[in-house]
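The chain below stands alone and is given in structure tokens; this is the form predicted on its own.
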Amino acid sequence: MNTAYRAIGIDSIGVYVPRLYVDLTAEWAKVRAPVLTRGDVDKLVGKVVDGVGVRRMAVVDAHQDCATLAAMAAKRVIDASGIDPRDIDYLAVGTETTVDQSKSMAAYVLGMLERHYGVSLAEVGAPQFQFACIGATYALESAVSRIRAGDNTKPYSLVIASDVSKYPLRTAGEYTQGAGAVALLICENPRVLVLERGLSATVTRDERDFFRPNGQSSAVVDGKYSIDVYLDCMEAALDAYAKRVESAIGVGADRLYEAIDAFCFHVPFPRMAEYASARVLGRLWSSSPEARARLVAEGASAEGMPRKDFERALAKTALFRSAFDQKVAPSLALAREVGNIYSGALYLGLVSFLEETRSERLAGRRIFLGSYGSGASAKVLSGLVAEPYRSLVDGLRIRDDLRPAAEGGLRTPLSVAEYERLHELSDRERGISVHAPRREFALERLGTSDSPERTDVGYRYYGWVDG
């Protein structure tokens, strides 16, 4: 097979967000204020909405986990694209919150798809990629490289990012939870985003900023340090990416900002994208005499000013606010309504940008993708929006789905009592769903057999429920 340059990238996207959510500005804030802000409800709401950047967080029901979310996103992308699932020969899942310590979650998803569509996918590769929130980007890189090398036997690969972010109740991490999955269909001559060959860079460091020891359901987080590691890794990856861009297409660092039409970052919470924007844009503008002069005039000089003071000053400038509103803010709309979905956060940001800019013509524009995973690794890559993208994006309508059912959407608000009950459920005690499963994949039961004839203790049995 000819392995010369071919356009390879994202052909279609499927997003699935569980319908249950917690409104962080309503009852939850009143109940948590005595613990988190000494009874000041307005202060807590301000901290959540302005300081973190979220209003609602998605919550899984008792019959859902990150495997069912992944299968739902996969079904959506298969159905939306109209392909035969038998034309997929690689199914890779990126996740931080896997359902098994040995078996690839992709194998569970493959089984759900086989049974639902009545097909055999026995020859499909099904690996799981785990590196905190960057796992799905490593999966994407693998899928693209297979096709580029000519190792694929079918036209499509399927990459899924799926996670359920969960932190202890009554802690500062509680309002940075979320749940959801994003599925990316990868092929030649894609209809959404052509990934630019050679225009990617990776940085990896051995760090302790965020990790989850064996046997623990919640992560260990050094919050402020983790933000610093994120920004430092993103900056280093940006510098390496800039060198590759200059070498490959002749765009120097002083012109790179103008060559990028949109920036999508990993979004553990929307405010983090603002911090990342200040670091990345500040770095790009530092190579431009015109931009430096304008920043100095607006009170933000990188010379003689500590880094964090400069970035705080930068974030207040008219130059930054205009750039952020145009090139970054559209990617954050969905995260404000969903919360943190770990490995899928970057790709939810991409969907958000495409949805929020429906009135614009994006074909041919370059999108910067800044991926990050704690522990720590950052990848920067870019893609050009494909000419037929609009026909695929018009079918997404995720914003419509995320409206409450009372407003014509699909979502159901949870009381604090319902939310806490679901939060405390474990694999050993699945509990009763708020909504019985209907037209979705569901975790039906856990295996309990332990005998010479059959052993399946803890095995997860999934099925499609018509309802």
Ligand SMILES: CC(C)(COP(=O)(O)OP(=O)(O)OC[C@H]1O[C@@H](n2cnc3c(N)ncnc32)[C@H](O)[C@@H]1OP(=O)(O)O)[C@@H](O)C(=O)NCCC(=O)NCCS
Given for the second form:
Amino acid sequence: MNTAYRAIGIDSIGVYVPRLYVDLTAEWAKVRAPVLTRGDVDKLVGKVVDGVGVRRMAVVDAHQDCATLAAMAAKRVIDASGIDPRDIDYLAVGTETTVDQSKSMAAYVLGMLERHYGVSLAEVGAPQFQFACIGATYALESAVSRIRAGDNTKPYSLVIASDVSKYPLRTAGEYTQGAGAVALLICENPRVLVLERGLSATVTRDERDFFRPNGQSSAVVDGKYSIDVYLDCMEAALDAYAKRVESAIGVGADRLYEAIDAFCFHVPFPRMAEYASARVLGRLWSSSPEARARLVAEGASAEGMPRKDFERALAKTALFRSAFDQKVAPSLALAREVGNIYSGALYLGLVSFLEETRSERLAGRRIFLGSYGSGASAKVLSGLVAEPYRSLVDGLRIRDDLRPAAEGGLRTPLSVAEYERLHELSDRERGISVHAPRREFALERLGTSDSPERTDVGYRYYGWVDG
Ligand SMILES: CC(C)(COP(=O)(O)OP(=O)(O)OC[C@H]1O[C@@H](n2cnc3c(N)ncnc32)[C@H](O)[C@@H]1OP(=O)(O)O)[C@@H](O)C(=O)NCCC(=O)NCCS
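Form predicted on its own done, so how does the form predicted in complex with this ligand look?
Whole complex next, starting from this chain.
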């Protein structure tokens, strides 16, 4: 079989965001202002909404964790695409928060899907990829490579990114939490995005910007440093990607900006995508004399200016603002409502872009995917929007569903007391849910047996609850 020119990529996408959320502009801001902004509530709201870019953050209920979120996203993509789950032969999960120190979270998800659909998935490979927020991109790469190599025996692979992002209460990380999962159905001749063969580049550096030591449920993060490492790794991956594009399709760095119609970045918080855009677009424009001249005319000259100052000046230019509004901003709408979902954040950005531009015709356009995981690795890849992608977009109503129930959506706001109770629940207890599970996968109980007949202390039992 000639495998050289097969179109492989994303056929459908399922998103699941837990319904509970904290409104960062309401009670939370009043309670936190004394600790974070010396009592100035407006300053805290301004910082979170305008400076960081997020309004609401999704929170998991007591019966939810990243395995149930992953299974919900998987169910959504299976049901929406109408495939038979027995046509899946690989189920890879990317997660950095996981539910077990040994067992692959994909095996838990596989079990939930088997019991729910009444099928056997016994011959399905089910690995977990862990590398901070980039794990799902490594999972995607492996799924695509298997199909390209002809190693699959069934048409579909499922790649799921799922995380619950948690930082200690009352810290600068707290307002960049979130929770959610994105499931990508991967196959040949995909209906949404054809990943461009050979057009991807990876960079890895041994870094300490963000980590979560064994036994700890919150991450340790050197916030400002993590931004610098993200930008440096993304830039290095971009340079490597640009070289590949030039040799594969003859588009030089000076023309690369025009050849890309949308930039989706890893979004730990929406403002980060603006910093990444300044770095990436600044880099691309540096190869174009015309763009350089326009920037200089607008007060942003790379020569003689420290890099940070140059990027701040660049971010204020009309050239940047219009490029950002058109090619980046649509990817950030969902993140403002959800917060950081770690491994799924890039793919939530892709869905956001497709949903926000639903009135445009994107078929054939090139989308840049800039993936990043602390610790640290960046990957740049690109895809061409497939002709039938509208079949997915027409069915999307994620932004509407993310409105509070009182405004016609599906979400329930939490009081600070309820949120803090859920935040402080340990992984080793199943607390009381705010909403009893209903028509969803749920953590039903934790094992307690420790006898010669059966040992399951701490084992997580999941099931579908009709409610
Ligand atoms: C992201 C993080 C470092 C931000 O921390 P912070 O203490 O809130 O950061 P800052 O004080 O720099 O404020 C953030 C922005 O808000 C701006 N800001 C502050 N107050 C503001 C206000 N009232 N109105 C508008 N903007 C405001 C700041 O100027 C800054 O923007 P700038 O970079 O353009 O100067 C912190 O939330 C964190 O550690 N998050 C987790 C780690 C993470 O997500 N890393 C990303 C890489 S993976």
